[in-house]
Structures are given as structure tokens and as C-alpha cells.
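Presented below, as C-alpha cells, is a lone chain in the form predicted alone.
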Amino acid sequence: MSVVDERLNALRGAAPRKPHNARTLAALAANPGCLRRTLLDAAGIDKGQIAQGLGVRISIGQMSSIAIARGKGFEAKVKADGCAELLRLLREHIGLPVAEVHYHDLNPADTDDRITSRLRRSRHALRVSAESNEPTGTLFDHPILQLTVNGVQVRIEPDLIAFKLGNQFFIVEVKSFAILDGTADSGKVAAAAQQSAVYVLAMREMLQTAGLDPDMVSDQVVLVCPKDFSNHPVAELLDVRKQLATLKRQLDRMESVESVLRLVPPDLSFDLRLDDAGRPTRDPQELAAAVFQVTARYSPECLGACELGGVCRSEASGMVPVLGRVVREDLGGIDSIKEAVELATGLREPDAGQQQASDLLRRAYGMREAALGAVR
């Protein structure tokens, strides 16, 4: 066991390392710049047990049963026959040229069909279509992909069908929330593309692994979305390049977790004291006081998507970093709200880093007063 591992197993102290999935590395992608999500996931550690030890309710991952049941239905209309419905969105909407396809069930087998079984039979099966000359489409459903995350082998399984047309795969993401009027929610659509980023990055290295070429797996995404309020789906193509290149970016950093570890104190631990019922026995202050020296980069999407986001605002309330990516990047230099309303009034004068900042407050304040003096 290397340094590092033995210093990422003494932050987790004695909690079991909590496996990587699909929403997890996504997260991951979404905010590449935190810190403090960086260094926990690289140790395996259970951001949720730690949320619960601090006091914080937690919601990630958590759906209502009519959400639920109403994506459940809507994936088995598109996966219904064989997937007709999603042959016809791929014919008629992407334009794919879909003369004849082969239908691939990767599902559980039984009770007893488990998920190593279910790699091996996936490898193989995407290995055989990757190697295959025939022109025939071929559609995999539900297979076991597999992915490395800081020298860890994370298996994924995936709700989506992977689609192979010629020489390339697509992903295919189902996902249950509407596109009104031609247009989606573009937080909704900006995690689906993240989320599919990660299985067209495993695709790739499950084929290179094979020696097989990994660019067979193309950068678009198939999206498939109901259409307005009804159940009808319609399908879009996503371009998936700048979140592969950022969850790359990550997963490379994880791999050279060394230079993270420099930054914290050597004898730092987030070690939850868990008793026998599994409940944590470690002091909140003590806990929030071992959280709080790795620094985190909170913005308001933490909350739906990592476990310890509602930790990381109380943390951050007063300071501009609440108020959201866009303005923290336009404010960038000035650190609280105080501060910033103090420039934008000027009660403050800017250092020589918060001039153009400052200038941005400045010209918005006059601009809000203008109007506030039109409608008195």
C-alpha cells in the first residue's frame, strides 16, 4: 500500500470506502474547482454520513414515488417491443439511417444473476458488435460498464441503452423531465449531459481496454425526453466533448491526490467514530472543525448535488459565492455580500484587484436606483 492510500484510509478512519457510481462522478464534473469534494471522494468517504454527523438533513438522491413511477413508465414506453418507439426517434428525429437492428438484453437474468456476471457478459457482447463488420445496428440494453477512478475499478450500471450504427456506439439517455415547446431545463439538461459523459468515458476504456479503438464512441448523446405534458417522446442529440474534457480533467486530479494532501494538516481525519448501530459517536464541533480546513467551492447547484452542500452554505452564508457561479465569477476578488454592497455604494473604496468588479456594482446600483426613482 502506497503513502497515499494509506493517507486517504487514515482521513476515512474505520468506515468501509463508499463506491463511485454514475451521479457521483458526474457531481464530480460539475464542480472540478472544489477542494473539498476532491479530497472525500478520493478517500471514499461517505458525504452523507458526514452531512448526517454535523446535523445537516441531506435530500440528494432523494425522489417522490409518483417521480419515480412516472420515470420508471416513461423508460418502459421507450424500451417497449424491443425498443421500437426509441428505433423511430432515432429514425425520425436524429435521422439516423436504421435499416435493420439487433436487440441486446443485458438486464438481471434472475435473482441470482449478479453484476460481475453481468460485466463479463457485457464485455463480451460490446466486444463481439465492436469487432463486427456488418452494418446491422445493434442496441445493448442496460449493460454493466466499467470505469477507473483514482486506481479504483468502479462499476457502473447504467439506465440507458448503448447503440451501435456502423463503426460508432451512442449513448442513449432516457430521462423522465419534459421538453416544453422545444426547450428543456437547462440545469436538468446540463446534468444528463455530464451524467452520459461518464458512460461514453467508460464505454471507451472497456473498448481500449479490449484493444479495441476507444474513439468508436461517440463524443454525441442521444437525448430522450418526454414531449411536453404528454408521454410522447422526442429525441435530441447532446455534444457531451466539454464535460468529457472536464471529468478528465478531475479524474486526473484524484490520480494526483498527493498535491491535495499537502494542503491539509497530516493529522486530519473525518473519522465518524461509528458505533455498532452505525451511528456517529464523534463530537459535531470537533467533526465540523476537521471539514472546515479543506477548502470547498460552494455554489447554490451544490445543493442538488452533493450530500455535503448544505453544509458548505451555512459555511458560505455572507459571502458572494451564494449568490451563484456567474455572479462569484463577475465579482471575482471581493469575498462577502457586505462588501460588495459597500463597493456597489460606494462606502468603499476597491483595492487594485476589485476595480473592474467594483466598476460592475457600481453601474448596476446606479442602474437599480434609476429605476426605483422611474416608479416613485
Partner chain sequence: MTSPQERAEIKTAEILTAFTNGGRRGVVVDSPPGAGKSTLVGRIAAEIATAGDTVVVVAQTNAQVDDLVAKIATRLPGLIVGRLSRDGYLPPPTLLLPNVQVASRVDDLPDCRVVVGTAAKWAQVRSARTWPWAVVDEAYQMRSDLLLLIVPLFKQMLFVGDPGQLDPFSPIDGERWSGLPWDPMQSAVAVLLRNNPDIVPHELPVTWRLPASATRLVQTAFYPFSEFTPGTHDDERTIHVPTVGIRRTVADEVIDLAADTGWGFLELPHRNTLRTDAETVAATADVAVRLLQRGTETVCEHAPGGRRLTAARIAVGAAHRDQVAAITRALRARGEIADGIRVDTANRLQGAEFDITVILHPLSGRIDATPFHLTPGRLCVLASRHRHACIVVGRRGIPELLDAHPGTEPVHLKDFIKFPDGWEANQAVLAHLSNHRVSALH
The other form holds:
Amino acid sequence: MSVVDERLNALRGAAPRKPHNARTLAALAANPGCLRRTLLDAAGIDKGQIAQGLGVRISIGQMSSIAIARGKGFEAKVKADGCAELLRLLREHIGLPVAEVHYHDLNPADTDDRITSRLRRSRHALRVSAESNEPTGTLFDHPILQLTVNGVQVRIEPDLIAFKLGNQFFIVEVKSFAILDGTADSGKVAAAAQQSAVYVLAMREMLQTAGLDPDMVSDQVVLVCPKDFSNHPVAELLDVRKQLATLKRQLDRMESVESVLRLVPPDLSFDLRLDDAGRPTRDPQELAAAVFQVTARYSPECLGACELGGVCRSEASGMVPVLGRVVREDLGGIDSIKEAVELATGLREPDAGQQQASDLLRRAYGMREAALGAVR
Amino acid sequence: MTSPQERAEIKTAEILTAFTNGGRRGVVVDSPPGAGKSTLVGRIAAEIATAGDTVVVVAQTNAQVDDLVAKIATRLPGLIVGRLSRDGYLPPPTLLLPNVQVASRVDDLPDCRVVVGTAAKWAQVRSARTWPWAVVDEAYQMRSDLLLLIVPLFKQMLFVGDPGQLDPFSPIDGERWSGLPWDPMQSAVAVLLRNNPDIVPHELPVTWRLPASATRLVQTAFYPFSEFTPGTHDDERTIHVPTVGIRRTVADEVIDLAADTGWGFLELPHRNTLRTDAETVAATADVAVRLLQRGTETVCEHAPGGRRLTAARIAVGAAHRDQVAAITRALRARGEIADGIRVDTANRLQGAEFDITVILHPLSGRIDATPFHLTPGRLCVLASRHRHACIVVGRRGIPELLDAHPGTEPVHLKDFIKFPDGWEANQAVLAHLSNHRVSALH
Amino acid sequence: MTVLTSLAKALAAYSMGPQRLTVFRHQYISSKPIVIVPLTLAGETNAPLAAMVGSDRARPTLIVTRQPRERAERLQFAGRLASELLFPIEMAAQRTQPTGPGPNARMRVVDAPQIWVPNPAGIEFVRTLGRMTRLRQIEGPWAVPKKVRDLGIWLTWFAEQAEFADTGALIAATQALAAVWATGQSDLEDGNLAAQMAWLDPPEGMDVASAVSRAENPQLCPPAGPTTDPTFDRLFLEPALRDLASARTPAAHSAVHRRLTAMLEEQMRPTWELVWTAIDLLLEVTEAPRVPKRWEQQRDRFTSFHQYVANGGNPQAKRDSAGRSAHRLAELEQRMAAFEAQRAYDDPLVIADYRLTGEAFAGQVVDVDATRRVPGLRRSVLRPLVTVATSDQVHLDVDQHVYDPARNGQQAVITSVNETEDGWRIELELQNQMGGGQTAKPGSVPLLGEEVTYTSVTETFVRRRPWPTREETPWTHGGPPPDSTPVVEDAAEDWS
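Next block, the form predicted in complex with its partner chain, ref. the form predicted alone:
In what comes next, the whole complex appears, and the chain from above leads the way.
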């Protein structure tokens, strides 16, 4: 085990490692400048538990049970009868001339089917297919993929289907948000594109390891969603080239976890010290002190993207970043709200670096007072 | 091996044939910076006019129109060139030519073989007339909604433009049209190509403006799918700056570096600042003024014996108007030597050409990169205006800022995807600049 | 956002109290607003679950679907909502008055309906429900009652009006509040109506910090919708829906439905109250001078659209054609520019924003030549010169057109800009609004010593050729698209 791994394990303590999945990998793009998140994710620490240990409510990751049920129902419908609906879509909407296809079920055979053996099966099936020149299309349902993240092999178990036609693999991603008159929620499409990019990259890595051409995996992803207000699936091609580039650069950056580790004290630990009943016994104040040892890069967007959003918000209380990115930019590098107000109202003399921002704030405050004073 | 001149000539002839003999409704020409776009427009208009047909030229701004009218009228002394204008327009001295007519109604220009006007003006024309030929200049700067209005006026259209420059702008959130093949927020050429996939753009092969030292970078960073070459060799374009003795400043250092290599990056210490950061503004102005104070000379194919760099051949570029105002003031404070230096935003520098440019890096001192900053066209315009050298001024920390930029922009189905990505283009330029860095440690 | 807004946010966070962003309210508020608080079923595409609707704060109408997963029940829901909304629309349309004296006067409604929803997602609900219902057929197979289709046409109209910067037809409460007040939290947090209102109107005896903390707990303050709280879904809604599906007798069914109705009312009621309180707070802010004129234009738009519907006009297409999109973009831009200019002319805090960015300046008149004339086309014209001394950082150049908000946007051209020791001296040539006489009409030329403001911000009006109809779409934009009038297939559109 490398020194880095040892340190990361020490940070996590006794808690089981929370592995990356496509969703967490895609989320790397949300705030790549945040050292706190980078480190906790690299160490496989459950950030939700940390937040709970600190007594802060988590607002993300909660999905309505009703929505989950509907999503499952939709996916089942798409895959029913050997993916009959999906094949219809691939023929009609994507213009793929699929006459007849093979269906390769890589779902777990039973509850005892271990992920390692599934991975082996998936890898074998995809490799055999990649090497064959058979013109018939093949669907791979639920393959297990693997991606190297920060030197560690991360297994990804996507709810997806890979489709091979000629010598091209396409990732098929089934989502339950609607495509209404050809448009869909741009945030949800973006999330789907980011996740798909993880799958594309993982599959490319798999082919490359097997000595095959990684470009066999298309950067055009097939997105399958319900059409309009119905439960009927409709498909759309999604170009994920940009997401792939983003993901690649995030993964490159993650190699630098080592340099982040250099910035934190050697005895730092985020161990919650769970008791036998799984309750954390660590003193919240002590835990908070440990968390705050690693710098965060908070912005309000974190509240919707990271389990620690609420933690970092209360830490940043009184600081300009809690007001939003634009405000921070407008205030010209002044970090504290109190300082900004005191500079604006003339209660404080600016430092050397604050003169310009201070002049602007004072002018703005003067105009504000004049305008409001006239009607007061 | 053909010479750049020959290659450009072959391409021009090919375009002319495709347009006038190809029987196509639309022909598109992509032009990298300084590849002779307006020369091509002028030449094609002149050839059609000389052959006896009437041709319309559409440009995007009044300055572009004036420029084209002067060029075409000089080229065609025997024919009358019309300048379609707004009411109350006063032609600049360059247009006071015997064969130029000015009118605000196209029906008042019946004898003109060439009529030039802005797209906005053509979009107002309510004439029963149509014209057989139209050449649209700077077509990537035109919004597709304007194109919708002018298309019915013309039978065959040639679109010439630079795909790497800034996209047209609207303050409106155009989400409701996202993915539509006629999205009115997109450029005229983007919509035209999406709806007519059979049109394959021609590409001008030679940049006459960019020196060899800039061509590769600009091409890889901003035109990843194009292949163009510089019209000159490395040693055809040189800069001589008399050496300074004692008290050599960082401005001098970065000037010397840029004189040698074509690029210089004056890096100030890291700090988060207002956009109009006084130190960066001062450093930018200093570099521009020092270029003149030191008696810089440029040598090029037009002046093989060298010529003195004048203020008019220098541009200072920035992203925002308040930065432009601050730099203008800083230059004014440095005395009359700076009179005549063009200071402007990327938007307004589009299409212009200078010998040396000094740029305030759009991300200098920022905390976050925004889509505004990351629009590749903005940096592309700033980094491709020069014939000799480009000096960038900015604070330390820009690569870190780009690394921290969230990659979570919304994605629309069937959207117009444009390459390169602004993030990657910015990184490519910074990687290049890191080898041309002079640190100012205050 | 601007420096003034950012400063106001900092001041709000520092003082733990809201800060004004504008001196006036630029939003018209109807004397009889209609409030809609909608809820949808998670996971579906805009499947209506319930709505609280009405113009009477004390007596909202409660509409709850009997089974949100069933198409027929969704139609029922739309029908009941139609009854609530089409009536005030029709009432408003009946009361008209001429636009002026004289024979060319048109008719204009005396007042137009105005709908309030809690947040932008509520506007999205209105838009999508409109899309769901407007393309139905009212006879033949799959027919729906006419009022359902009419509701769709009207909801679509309201949602489209809400895209305009100056809208007064359909308003999201969070946005209307954010236009007037800065809170000490980010825009993102202001998107939660309860959290925003915690700053503006904390519960009696509670400080802002505690009020915000309470507002962010969905168990204490249910979300303003239309999406429901996942915990509510799991603990209450899902079991109730299950019971509803398995109820064997009408009596059992109505018992479950009563339970469902009660729990949904509990989820909507707090938001309903918050929207009304928001309206009350906004009513207390003085209306800006140019608001009535804008509302008059909105009444015209309502009048003419009502005419269109009454004449059997087709429902709006699924997506805009090329000409329609260009036309709409032009209108969006024109109305936005007009609204921005009018706000700046009306409001000293708004114009201050432009002064800070160098697009406006305020100062004192230090020199006037009120009788100056210059040669014109036929005869000489009056072009007074005014010199203003200002300490604002001006970024305007010579030849730039500027406008005087105090003189109804009187136009001037900058003829020179000179930096002085303590600011700038700007010389202007006045262009219009001075009367037709030999000398300027009184008050039309600023006097020596007068405090004046000029800005480059102005309303724009561009004259253009007409936009092409669908049939006229040129080859560059794909040529005429296939026919888009609703077909039976649309009416048969599946809903679950």
C-alpha cells in the first residue's frame, strides 16, 4: 500500500470506504477547486455522515420514493422483452440500421453473484465483441465497468446498456425525466451527460487495457427518456466530448491528492468513532475542528451539490462567499462582510491592497444613501 | 512546394468559381485571422461588377461598410459604388470619391453596380427589387434572425467570416429556442450550415497578419479543425528595440522577450482585485508607452529596411469597457507620446490589425471564471490582432482559477456545440505564455 | 448584478435585516391578484397533484386530484382549474373602455388579470400545464371540454408573457421580492420563498437567523412547490396514494381522499399565506411613475389576445417557427431595453447603478448656451449647449447619445469630455423636446447651477422588414416547416 493510501485510510479511520461511482465522479466537476471535498472524496469518506456527525441537515441526495419507483418502472419498460422498445428507438430515432441483435444479459445471476465475477464476465463479453467483426448489433445489459481514479481501480455499476454496431460501441443511458417537444431540463441533461462521460471513459480504458482501440467507444451517447407526458420512451443523441475533456482533466488533477495531503497535519482524522450501534461518538466540536483544518472553497451552489454544503456555509458565516460568486467578484477581493461594510461606511481605513475596492464601495454607499435619503 | 501567395490565389479562384459558376444558393468561406477576408470580399464584388452584374455587399458595422466602400471604389474607378446608410449619415473623408454615392434608400442608388450597407440596414429595405448576388462579410458576427430578413432580397449569397471570433450577443435568455435548427441567438452561418448540411465551408489557407510565432498557437488553441499557415517566415518579421542601460524595468524585460519570440507575459503577483485593478492597468499602459519611448522598429515584408513603430500601430485590448476606460486614462496620464494608441474591448477590436498588441488578460485578478470570460472568441480576438508581437499582462493564479472552474454548464438537447471549448483554449494560451513569462515582484 | 446590489447584500447580512434595492416598486400589482400554489407528483412530467387557487386570501379554492396517475383525473383537475381561471379572465375582458377620445380609439380592458405563483418553478408549472392541455381536440375522438383547451391556451399566454422583463401578467413572488429587497443570503437561498420571507417578515418574536433556520426545515416550512418534500412523499403521500388505489368502496375512497386533501392543504397553506404576505409587503412600496403606462400596454396585450381567442384562434405551436422565434426575440429585447430604461429614469437607486458603471453621470450645470442655433436642412435649428461638471467616473465618449430622465428622456449628444482636477466636464448639445419656437420652451433647457443626470440607457425601437411567416421561411433556415396545427395525434397524447 502506498504512503498516500495509508494516509487516506488514516483520515477515514474505521469507517468503511465509500467508493466512487459514476455519480460521485461526475460530481467532481461541481467544485474542483475545493480541497476539502477533493481530500474527503479521495479518502472515500462518507460526507453525509460527517455532516450528520456535525448536526447539519443535508439537503442533497434525497430523492422522492415516488420518483424512484416511477424511474424503475420506466427503465423496466424500456428493457422489457429483450429491450424491444429500445431496439425500436435505435432503429427509428437514431437511424441505426439494426436488423437483428444479440442480447447479452450481464445482470447479476443471483444475489450471491459477486461484483468481481460480474466484472470479469463484462470484461470478457465486451472484449470478445470488440474483437469480432460480426456485423450484427449486440446489446450488453448492465455491464460492470472499471476506471482508474487516483491510482485506484474504481468499479462502476451503471444501470446502462452498451450497444455495439459495426465496430462502434454506444453507451445507452436511460433517464426518467421527460423530453418535451424535443427539449429537456438542461441541468438534468448536463448531469446525464457527465455520468455518461464516466461510462465512456471507463469503457475506453477497458478496451485500451485489453490492447484494443479505445476510440471504438463513441462520444455520442444515446439518451433514452419518456416522451412528453407519457411513459413511452424516446431517444436523443448526446454529444459528450466536452464532458469527457472535463472529466479527464479532473482525473488528472486527482493525482495531486498527494500535494493536498502535504498541507494537512499528519495526525488528522475524520473518524466518527461509531459505536456498536453505528452511532458516532466523536465530539462534534472536535470533528468540526478536524474538518476545518482542510480549506473549503464554498459557494452557495455547494448546497445543491455536496453533502458538506451546510457545514461549509456555517463555517463561512460572516464571509463574502456566502452571498454568492457574483458578490464576491463585485467586492473586489474583500473577504469579510463586516470589513466590506466598514470600508463602505468609512468606519475602517483600507489596507494597501483594498484602496480601490474601498473607493468604489464608498462611492456606492454614498449614492445609495443619497438616493434612499431623498425618500426617507 | 507552392508559395503561400500561390496557394491563396488557387483558393480564391476556387471560391470565385464555386460562387459564380456553381449555381449554389449559398457558399461559405471560413477565414482565420488576417487571411485576407475583406480583400476577398472586395475582389469578388469587383469581379462580379466588372462582369456586368449588380452585387450587394453586406457588412455588420458602419465602420466595416465604410472600409469596404473605400476599397471597392478604389478598385473599380469606372463603376459607381453605392453606400446605403441611415438618415443623417455623414461620410468620412475616405469616402469622398467621385464614384461613391450615398443614400438612405436603396431605390435612390439605381446606377450603382455595387451597393454596400450594414445587415441591419438591409433588414429595413422595403424595395420590390431583388439582387442576383450578395456577399456577406463578417458573417459569423451576424445573428441568424437578421439573416432571416435579408435572404429574400438575394438570389445567391456568399458568406465570409472568421469562425473563431466572438459570437453575436443578446441579453435575452434564449433557452426556449435551444436546439432548434433556426435558433435566432446563433450566428447566421451556424444556422445556415445546420439547415444545409450539403454546404461545406471553404477555408482560406494563409494568414497574412499573424507572424509564424503566433500562427501555431492561434490555430491549435482556437481553430483545432483548420489548417492554415503563416504568409511569412520567422525571419521576415522582426522587432528591434534599442537596448536600455541602467534601470531596466520589467516592462523593458517583457518587451525584449516579445521582440525576440513574438510573445511576452508580464505576470504580476497574485491578488483578487476589482476589474479595473490599478496595478495591472498601470503595467499595461507602461508596456505600451515603453514600446514607443524605446524607439521600437519593426521589419517586415512591407518594410524590409525597418520602420519606426508608431502609436497608431499599437493596440491595447481588454475584456470590459471599464478596463478600457481605466487604461485610456492611464495612457493619457503618461503624456502625448501615447496619443493615437487604440485602446478597446475585444468586441470592437474584431477585424482590426496592428503591429504590436498589449492585452490585459481577461482573467487577471478574478476569483471565478464566468462564461463571459471563457468565451473562446474573446481571447482569440485579443491574441490574434498582431503582425509582430503580443504582450499579455495579468496577475498570477490564472491556471489555478481555470482548474477550479466548475464544469457544470447546462446542456441542451440538439444544441449547437462549438469547439474549441473556452476552458481548453484558455489553458492552451496560458501554457504557451508560461514559457514567455516575466515576473513583476512588487 | 451590480456593485450596488452586492453592497446591499453585504449591508443586509451585516445588519441582519433586508435592504432596499430600488426606491420604488416597478411591478404593477393588481387590486385583485389571483394566486396559484401548485403541487405536482414527483417523478412524473408535471402531473398535477393539488392546487390552491383564488383571489381571496381567506377563502382559497382547493383542488386535489382524485388519482394523480390517471389521465382522466388529470383532465378533471384541468377542468376545475379552468373554472377558477377562465371566469376572472372573462370578467376582465367584458369591462372595456375606449383608449381615447376620437374615432380611432380602440377598446381596452379596464383591468387585466394578474396571476401570482410562489417561484419560477410555479411559472414552469403553468407553462407545462398549458402545453399539456392546449393541443387537445374539443370534438371527435379524445375530445376534452372546451374550457380545458381554452385553459391551455391562456396558461401558455401567461407563461409566455412571464418571459418578458416587464411582465405583469404572471409573477413569481420570489422574483418580485428580490427586485425590491436584498437579503443577507445568496440568490440561490432567496429562491426558497420561506427563507426569503424569513428576512422580510420573520414570525412574531423570532429573529431573522432563527426564522431562516426554521424556513429551511421542510418539516416546519413545506417547500413552496410544485415539487413536494421527499420526506412528506415517503411518510404521508405514498401511503395515502396506495390506500387510494386499494380503496374498494366509494366510502373508503372518499375517506382516503379526505385524508389526502387535508395533508396536501397542510403542505400548501403556509406557502399560500406567504405569497399573500409578499403581495402585501410589495403593496406598501410606492409604485414607480412609469408603472401605470406599462400596465396600460399590458392591458392592450390582454385585450387583443382575448380577441384572438374569442375569434377561435389556434392554440400556440409546440415550438416557435423561424420567423416566430426571431419576432419574439426582437420583442423580448425591445421590451427589456424599454423596461431597463424606464426603471433607470424613474428610480434614483437604479440610475446610481449606471453611474457606477460609467453609463450615466450626475452633476451640476456650469455653462449654458440656451439660444444656440446651427444650420439645418432647410433652416437653422435650436441646439443649446449645456456643460455639466461631474465627479462620476464617466465612460461615455464624444458623439454618444445621452438622455435626461428628468425631461422625459430628452436627447443630447456629447460634444466634448474633459478631465478636470476633481472630475469631468462634459459638454452636451440638446437635440429635441424644446418646442417648435424660436427659443426653447420654458423648462426644456437646464439652468445654470441645476443638478442634472444624463444616461446612455434608452428605449430602442428598430424598424425592420416584416418577419417571414412559416410558409415564407427561407432556405437558410430550413424552408417552410411541415404544418404545425394540432392533429389528432396530439389530442391522443398519452399522459402517464
